[in-house]
Each structure stands twice: as structure tokens, then as C-alpha cells.
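First, one chain by itself: the form predicted alone, in C-alpha cells.
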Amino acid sequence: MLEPISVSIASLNLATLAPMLILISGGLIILCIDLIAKNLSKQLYVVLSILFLLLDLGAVLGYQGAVRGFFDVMLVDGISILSQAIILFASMLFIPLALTSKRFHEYTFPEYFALFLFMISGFQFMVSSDNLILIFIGLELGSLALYTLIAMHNRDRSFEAAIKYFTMGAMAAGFFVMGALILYALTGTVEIAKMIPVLEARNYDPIVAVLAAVSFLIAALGFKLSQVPFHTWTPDVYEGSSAALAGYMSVVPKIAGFVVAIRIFEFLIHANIVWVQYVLYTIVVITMTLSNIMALVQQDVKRMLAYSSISHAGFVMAAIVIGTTQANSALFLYWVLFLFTNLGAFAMLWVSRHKSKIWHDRFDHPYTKFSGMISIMPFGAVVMGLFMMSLAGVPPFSLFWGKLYLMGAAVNAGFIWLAIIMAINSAISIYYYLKLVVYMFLHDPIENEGTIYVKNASTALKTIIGFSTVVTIFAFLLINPLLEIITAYVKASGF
């Protein structure tokens, strides 16, 4: 007769689950409050959301326990803590945007805030495990909540965007499951760290099966990270989403995807599966180049920023190809700086958005809408111009330092041609960023009944844009302290 297996609570190390449980509990509490008392002010839900995010951040940064937990499926290493901190900080920047005009009715629903917290917990699960099953659960939890948040914007284009994102996300989920299934069949484990020794012992035989598994995973993460040719959903989904949510989507889901890509692909590259590096190298180059070319011909600023975010994702994906500690540190540094600049740029679009007074039948934010903005809204034009300069990598603004450090990592690792291609693409991007600056500063204002520049300029929105502007301008003061912190966490994870 088999003896029962006893598991002590201490051995489970439940503290590794605490950050996610805080947010899941927060979402449930918000739903329960709504059941008890209807029609409460959305300010309450904003404050509660920020409170739970702060508690979560405290649990993440204050964690002092073992790296592994909960039957070893949780992995709380340096990269996990670093990426969770970025996710939570970005979320705390985003959620006050709910305190904008009442016309954006999705913010009046408590379900919006509950889904938002559930979504973040899913991303936290993704970055806090090397178990493919738990990564998949986190991926789906975050994605399903995000689909709903997009649809709640209550526009025909928003419903279309949510359906497109759901369809492409379902395909990506299928690819991820197929890749994980093949790797499990080959190795007998779903933990990434345990797969590599088994594959090495078998000399990666059968090579066809390994090739198929990795190809499925590249496709799955390619969808989530908007890598060419898996990027086609991105411009339409960003265009259909609210400008603020589009900016959030360009940052937070991608950092979760980058961490999963680091855990999977850098293991394979360091295990001398050379073709994986070649495939990723090709995808990175095509992603940066093609998205830049597509951005050149866009007539809408939001679609231009969508293609711009694809280019930046390809730029950062180069760090995974390089695979050194400096490159991984550069990845996180770049994305922290990108967080402020890109969220600020999308928030500036949110200032001028109105549901009934539409400038153009096809586009919400055509370039012509910003003609002569310096005459109508001088401060806004200057701030938007600063964000464009930063995204283009013009010194001394924030993303210049991120690009410089990442290209330096490429040169130091011997990827000279990759660094040259990155520099060329940065030069190309200057054109379409400056195109908006030219419209704002050098064109005359155009009279149109849809001309609205400051309709949604609430105090919360002004504060967040101001904070993003300060970081964008004075980032050079933060580079060395940020690098020291980031490098310490990356080295602690062994990457």
C-alpha cells in the first residue's frame, strides 16, 4: 500500500505566489464592492487599483525567500523581480488615466479595473516561471483580460480590434502549446532549465522534432512581440484601442514576452543550437527594417507609432540574439526608457481624442490634425516634439542612451553588422518622427470642426505626461544608477 505524500506548507514557499494573489484578490474585492454598492465613483476603483499595485510592488521588491516555490514551478530570480517591477510601475502610470473625461465610458465599469488587475497577474506569472505550463496559463490569463479591455472601448473599430487580437492570440497560443508538447515528448519535462541537458545528451536527435518545437515557439512569441512576419495584427489593434491602452500594450505585454524569450531562446543559443541564433538574427533585421519602411508611408500618427513600436521591439529583440549579460541589461534599460517616452506619446494622442467630433472619417489622428499645433497648443507641441526626438534616438533624450548601450553590447559581442543595421534603422526612423514635428511647427493650422487639442487634459493626464517628459529630458542623470541596479538583477539570474 502506497504511503501518502506529505507536503509541508513551508516547503511550498507560498510567498512566491503572494504578488499574484494580491492582484487577484484585489480584482475580486472590486467586483464584490460593485455587487454590494452600485454606481460608486470610478475614483474609488482607481485608488483601490493603485493601492493593490503598490502592495504588489512591495511584495515583489521585499521578497527574500528561496528562488523556487510551489512545487518548483515558480521561479523568482533577478529577472523576474526586475520585470515585475517594470510591469507594476508602468501599470501605476497607466491606471490614473481613467480619471479623464467621462465620455470614455469603459472607465466607469468596475469590471475594467478588475480585469486590469487580473491581466497584470497573468503577466507576472509569465515572468516568474520557467515551467511552460505556468507560462502558458499566465499568457492566456493576461491575453484574455486584454482582449476584453480593448473591446470595452465601445467603438466598432474597437470590437474589430479585439476580435483580430483574439484570433491571432488564439493562433499564437496553439503554436505555443504545440512547441511545448513536442519538447515535453522529447525531454519528459516542461521546465526549460531541465530540457537543455536532456537535449544535449541526445545530441538534439531527432533534429526535425527539435526544429519543429523551436519553430512553433518562435512563431508564438513572435505574435506576442510583434515580430515580422507575425506583426500584422498590431497596427489595426492599436488603432482600434484607446490611445492610452495602445501605449500600455506597446510596453507591458512585450516585457513579459521578452522575459519568456530570454528564458527559452538564450538557453538554446548557449547550448550551441546555432540555427536558432541565425533565425532570430534574420527576424530581428527584417522586423526593424520592414516596420520602419511601413511607418514611413503611414498617414495616421497612431498607426505610425504602432509600426514604430514594432521597430523598437525588433531593436530590443537583438539583445536576445547577442545573449550576453551586457545585452540583457541593455534590454531592460532600453525598455524602461521606452516605457516613459512611448506611453507619454500615446497619452498626448489621448488629450485630443473625442468620440463625436472626428477629424477624419478613416483616421483618428491624421498628421494634418496636428498642423500648426505650436500656434494653438504650444506646450503640447513642444512635449510631443520631445517624445518624437527621444523615440528617434536624438541625444541627449532618453532612448538615445538605450540605443547607444544596446549597440555597444552588439559591438562588444562581435555583432558588428547587427550594430550597423541597428544604426541605419535608427537613422531611417528619424524621418517619420520628424514628419510629425514638421506638421506641428512648420505648417499653418487647418480649420476643422473636429479640431480639439486639450479636451481630455485632466490633472491626472497632465501629471503623467509631465512625469514622462521629465524622465525623457533628464534620463542621462538616471542611466548609471539604473544600469547598476539592472545589471545586478540580471547577473543574479545567471544571464
The other form holds:
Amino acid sequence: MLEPISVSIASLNLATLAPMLILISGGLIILCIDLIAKNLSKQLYVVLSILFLLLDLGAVLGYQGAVRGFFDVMLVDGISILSQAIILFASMLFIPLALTSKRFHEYTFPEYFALFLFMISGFQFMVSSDNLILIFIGLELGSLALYTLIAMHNRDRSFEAAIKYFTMGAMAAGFFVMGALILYALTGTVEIAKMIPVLEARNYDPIVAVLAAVSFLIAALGFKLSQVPFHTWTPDVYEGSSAALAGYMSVVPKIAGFVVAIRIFEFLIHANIVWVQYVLYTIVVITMTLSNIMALVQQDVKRMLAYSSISHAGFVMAAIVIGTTQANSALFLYWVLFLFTNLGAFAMLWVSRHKSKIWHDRFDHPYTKFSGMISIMPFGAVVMGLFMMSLAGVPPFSLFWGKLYLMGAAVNAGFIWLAIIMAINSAISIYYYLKLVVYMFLHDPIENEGTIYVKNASTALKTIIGFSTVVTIFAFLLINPLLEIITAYVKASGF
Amino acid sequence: MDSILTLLIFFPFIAGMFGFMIDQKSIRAYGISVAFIEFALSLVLWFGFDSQNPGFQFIEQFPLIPQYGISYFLGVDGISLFLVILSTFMTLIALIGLTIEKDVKNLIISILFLEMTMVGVFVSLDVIIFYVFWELSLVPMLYIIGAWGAKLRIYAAIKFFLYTFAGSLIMLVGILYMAYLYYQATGVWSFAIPDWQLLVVPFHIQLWLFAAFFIGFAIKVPMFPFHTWLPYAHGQAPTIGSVILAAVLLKMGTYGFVRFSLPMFPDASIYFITPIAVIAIIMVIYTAMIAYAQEDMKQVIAYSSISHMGIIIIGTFAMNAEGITGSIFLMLSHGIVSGALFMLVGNIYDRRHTKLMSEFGGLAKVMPKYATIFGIMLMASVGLPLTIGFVGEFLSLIGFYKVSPTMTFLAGTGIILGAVYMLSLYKKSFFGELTNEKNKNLKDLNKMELASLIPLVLLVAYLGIYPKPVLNPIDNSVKNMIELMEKKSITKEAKELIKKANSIEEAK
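Provide the structure of the form predicted in complex with its partner chain, given the form predicted alone shown above.
Once more the chain from above appears, this time first in line as the rest of the complex follows.
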């Protein structure tokens, strides 16, 4: 006779689930509100979302309990808390961007905000587990919600973007499942932590199967992290979605992907399976270089920023190749700084969003649109120029410190050539950022209607941009406290 | 007084921020006043400076990122003191001589930001802070060249930016590696220059690090074959941009050699003397020949700048007190003289809107004052004794003579070639018949232009005759540095060469 299963509630450690539950119930509450009262304004939903996110952030940061929970499926360690904090911060910065002065199709639906909260809870699941099945569920929950959010922008190009992202994402999901399956077949478990001893005991034999599994996982995460050659969806999807969402996509799903990548690949690299390191090394170098070169020839600022965020993702992926504590801390530091700068840059595009395509019949934001912005709207031009300089890594703006610390980590771990390749890539990347600066500052304006750049601006948007600007400029004061916190968390989780 | 260096760096920046509140009409007066206060501050620094003390003075230090050893660390010694004064002085002079009307507010604010970065580069004792200012100086310069330049300005501005940015990123890898070495040796993270100068680096690593830093500095100087951005930048930049570029920004590269390459990698520096001297000689002779072939006055002076920078490099790598002191003095004199020459070309350009020598001729008749000042500056540029140009050139060459007489001779031909192209420029533009109708009614220099040029003329004469007050503090610090280099050097060749270069008997 089967033993009756008795699990005490205390041993489940439900507190590990609390953050995600807050968001899921938040999403449900928003849907219920919509059932009761129609035609409520979007401000209500934005503020409600922010409140739920705040609650969630409090639950994440205040979490003191055991690392494991809920049948050991949840794993709330240092990097999980760090990445959840980054995800929630980015979301709180992103959602007020809905408060535009123009009306947009997607914000009239409360479902948009509910889906948004579901998506975040998905990413939170993804980063707080080392169970491949839960990671997969989190990944899909986040991604499916995201596809819908893109499509809700309600333009031809958005549908195209959503479907493209969906098909590519489905393939990536397939790869992920295949990889997980092979690992399960090899080890009889789906938990990364338990796989390690089994694999080690057998000395990674049969190595072909391990490598096949790793290849599938690299491909799957490569899609999510938009690493070359799995990046082809990125520019089109970014172009099709609203600028604000594109900026969000370049930050949040990726940090979730990075955490999974750290969990999966670090132990393989530390187990001296050099093959994995070589493959990742190659992917990093190709991602940085190729996307930089592609970015050089773009005519549209948004597509340029899409390629630039691919290159940044490649740059940060290097941290996983290096695999030291300093490198992993550098990854998080870089991403925190990147969050503010990149979201700021995309928000600037969002502010200048115009329904009709007056500058170019193909692109929304061709370079020529920004010609002579300095004489039309000096403050906006300076802010945008600042974001560009920061993305390029000009000191003392925020991303310079991330690059410095990451390159320092590379040098300290003996990856001198990788550091040099990173330096050369930064030098290449300055050209396309500079191109926008040159258009804004050095070209004469082609159109003298002063309001074109602020069509969409509202106090909320300006506040977000101002906040990003302040962080970008005064980053040098933030680095030390950030580093202290990040290093402590990363060390605590053993990476 | 203890915080005077912070004041020196950030006063122009804060003044620049406030500059946004000033209207177009009064912005010039505002800019000049700020530059004057800044210059006065730098003079205060000089008076407070103890010229007997060869070490760093006015030190300010507090940790910025203690986790990684980065601190806000400032200080000044004999080597950097006069470069700071040169920066503030030339900014003041350039602002007085400013004639641009279009968007002058943005221009002046950019100049003030640029001044912050220039002073910052010379007084930073933390490598990361140094690097921050070093890179930041590119941004205002990009704007100045790109927005107020001539026809090809955008191309020139981007070329300038890309070249220097790429070079300094390679240097950044070198910086990080050097920090790692320091950490390995001592167990403490530090980016402080005085700390790094005490670290003895293994020879084969020195070679690599020297190369990494060399790329960053050589592009800035600019050394052959990385010099191609300079003629464009100068040719397209507005007068004020050229003045500051030639007077100060180029000196950052040579300052870098003196501050970083020599004391940190003495053996590698000595190992590379010959190839670097060959490059420097190529710079001196080759660019002098190109200068002779130019038709545009400004290009002549731009190429002559590269030629003079060659002599500075030669002096720096002489590895003795005379050579290095001479090269630093030459940085100052070249800053003053080339700045003045660019301003003079700017003056004639404002009148005729051309810089082609073929358009001129016989200018001495209509513009006697202009011709006189141009003549004096030209003599200083050629290195005539009793002008400021002579002192530095002579010391640099005499210093290198102890290392290699043949190469010194070759570099010395640069002075002759310099005389050739400068005098031919003078002949074509100022002497002969006044043939071009348009030149008949040219006005001579006005009061504002004279106010900006006469201080330079006085300096050229005064420091040419009596350079001692400037040479002394430089010499003290340089001797201190050479002593350190000798102590630190690990290879036998290096020790011998430093000894030989610094002893009087060997110079036969």
C-alpha cells in the first residue's frame, strides 16, 4: 500500500513563492477590476502595476528564509535575488512609459497590464529555480505573455514581429526541451545541482551526449539572449514593437536568460569541459563583432539600438566564459547600468514616436529625423547624446564602469585577448553611436517644427528619462555600493 | 588652498553649466572672465608651488571605488605644473581672440568643458581618473570641430574621435593589466600613479605594456604613421579649436610618455629607443617636407606641429635630465608658438576667407603689425636663439646627442627644413609685390587681436632669454624621475644607458 504523502506546510517554504504569487494575483485583480467597471483610465492600471511590483520587490529583498523551497524546486539564492531586483526595477521604470500624452491601442486594454505582470512572474520563476522544468515553464510563461504584448501595439509590423518572435521562440523552446531531455536521460534528474555529481561520478561519459545536450541548451539560450547566430529575430522584433517595449526587451528577458546561462554553463566550464568554453568564447566574439558591424550600416536608430543591444549581450556573455566571481559580479553591475542607459535611450525614441511616417517610408526613426536636434531641442539632444556616449563606454558615464570592471575581470582571469577583443569592439561601436550624435549636433535641421521630438512626452516620461539621465551621469558614485552588494550576493550563491 | 586642484578642475565646468543662463550677447565677456579667473587660480598654484620639492604637491585623495582601488587622487609636480598653466593660459588667449559669431554660447561652454578635461588630465594621479579626463576631452573637441569647422568638418571630427578613442581603449587594457600586476605583487588594488611607478615589472611584460600605452599616446601625439587625423582636424577646425588642439591636446600624448611610459617601464623604454627615435626622425623630416609642399597656410603649420612633436619625442627618449626637461619645455614653447601661429592664420582668414598662400603676397605693406608678430612667431617656431623655441629644441637635441649623435644630426635637419618651409611661407605671403586687388584694403590687427597676441610675443621673448624660472622646477622633478628609473631598471643595457646618458664625460 502506498504511503500517504504528508508534507508539512512549513517544509514547503511558501515564502519562496510569495513574490510570484503577488504578481499573479495582481494580474488577476486587474482583470477582475475590468470585469466590474469598464472604461477605467490607464493611469489606474499603471499605478496598480507599480504598487504590485513594489510589494513584490519588498518580498524579494526582505526574503530571509532558506535557499530552497516548494519541494526543492525553488532556489532563491543570491543571483536569483539580484536578478529579480533588476527585473522589478526595470519593470517599474518601464510601466510608467505607458502614460504617454498620445493614445495607444494597447494601453486601452487592462489585459495588457495583467499580461505584463504575468510575464514578470514568469521571468521570476525562471531565475529562481535550478529545476529545468520550472525554468522552462517560467520561460514560456514570460515569453508567451511577451509575444502578446508586442502584438498589442496593433500595427502591421507589430504582428509581424510578434509572429516572428513566436516562431523563433517556439523553436528555442523546443531546443531547450531537447537539451533538458538528454540531460535527464543521462542523469535521471532535472535539477542542475543534482546533475553535477552524477555527471562527475561518470566522468562526463558519454561525452557526446553531454555535448549534444549542451549544444541544444546553448542554442535555446542563444535565442533568448540574442547571441549570434541566433539573433536574426532581434532587429525586426524591436522595430515592430513599441520603442518602450523594445528597450524593456533588451534588458529584462536577457537578465533572466543570463541567470539560467550562469547556472547551466558555469559548472560545465568549471568541470573543465573546455569544449563548452571554446564554443561560448567563439559565440561571444562573433556576437560582439558581427552585431557591431551590422549596426554600422543601419539607417534606423531603433534598429541600430537593437544591434547594439545584441553586441552588449555578447559583451556580457563574456562574463560567463570567464566564470570568476569578479566576472559574474561584473555581469550584474553591467546590466544594472545598462538597464538605465538603454531604457533611457529607448524612452527618448518613444517620446518622439509619431503615428505617420514623415521622415522615411520604411523606418520610424531614421537618423535624418534627428538632424540638428541641438538647435531645435537642445536639452533633449544633450540627453540623447549622453545615453549614446554612455552606451559607447565614454567615461565617466555609467556603462564605462561596467566595461572597465568586466574587462578588468577578463584581464585578471588571464583572458587578455578577450579583453583586447572587447576593447576593439568598443572602438568599433563608438562609430554608430557617434553617427547619431553627429546627426543631432553637427547637421543642420531639416524640419523646423519644434514639437516633433516631444509629441509623446508627458511628465511621467520626462521623469523616467530624467532619472535615467541622473543615474547615467552620476554612476561613479553608485559603483562602489553596487559592487559591494552585488559581490556579496554573487559570492553567497557560490558563483 | 589644499583643494586648489579640485577648484582648478571643476571651476570651468561649473562656470560652463552656469553659462547656459547667460545670453548670447554677454557670453563672450563671461567666457573670458571665467578663463581669466581660472588662469589666476593656476598662477596661485604656481606661487604656492615649492620648486625645490621634486615630488607631488597639493595632493588630494579620497577613495571612490575602494573595492577596486580607484580613488580621486590629484597632485602636481614640476612636470605637470606648467602644462596646467599652459592649458589655462592658452584657453584664455584663445577666448580673447575668438571671432566666431554663430552659436557662440555653445562654443564657449564647450571650451570651458574642454578646459576642465585638460586640467584634469595633467593633475590626475589616479590612472582611471586620468583616463576619464583623457577620453572626455574628445567630446567637446568633437563638437567644436564638427559644428564650427570648414566644409569637411564632420569627416574630420569623426576621424579625430575614432582614431583617439580606438587608441585609448587599447591603452585601457594595458591599464587594467598593470593594475592586476600591482595587485599580484602587493595584494592591494591600486590605480595610483605614484604606486605604479614604484612597481618593478618583469621585462617581457614591460614590452607588452609599453606597446599598449604607446598606441594610446602615439595616436594622440600624433606619431607617424598615426598622424593622418591631425591635418584634417587642424585644416577643418575653427581657429580656437586648432589653437587648443595644437597647444594643449597634443601635449597630453607626450605628457603620457613622460608620466607613464618612462618611469613605469624604464627597460622597455630603453629597449625601444631606436625604433621610436627612427619614427620621430621620420616625423621630423617627412612632415617637414610635406609642410613645404602645402599651399594652405594652416596646413603648413599643422604639419610643422607634427614635425616639432617629433623633436619632443626625441628629447623625451633621451633618458637624461637635459633631454626630458628640454622636451617638456618644448611642449610649452610649441604650445605657445603654434597656438599663436594658428591664431594669426585665423586673423587673416577672418579678413579674406581664404588661407591659400597664392592669394596673398606683399601683406607686410598693408598689415605691418601683423607681419611683425607673424615674423616673431615664425622665428620662434624655427628655433632662433633668444626665442622660446630655441631653448627646448636645443636641450632636447643635446640630450639625445649622448644617446646617438647620428640620429641627433638627422633630427637636427628638421630645424633647417623648418626654416625652409616657414621662410617660404613668409616670403610668399608677406613679401613681394602686393598683386592681389583684394588685399589692398586689408585692415591691420585690431585691439582685441593685439590683446590676444602681445602676451604671447612677450612670453616668447622673455622665456627665450631667461627660461630658468620654468626650467628649474621641471628639472628637479625630472631628475627625481630619472633617479627612480635608474633604481628600477632591471636589464643591464638599461642601467648602462641611463648612466651613460646622464654623465658628462661621455658626451664627447
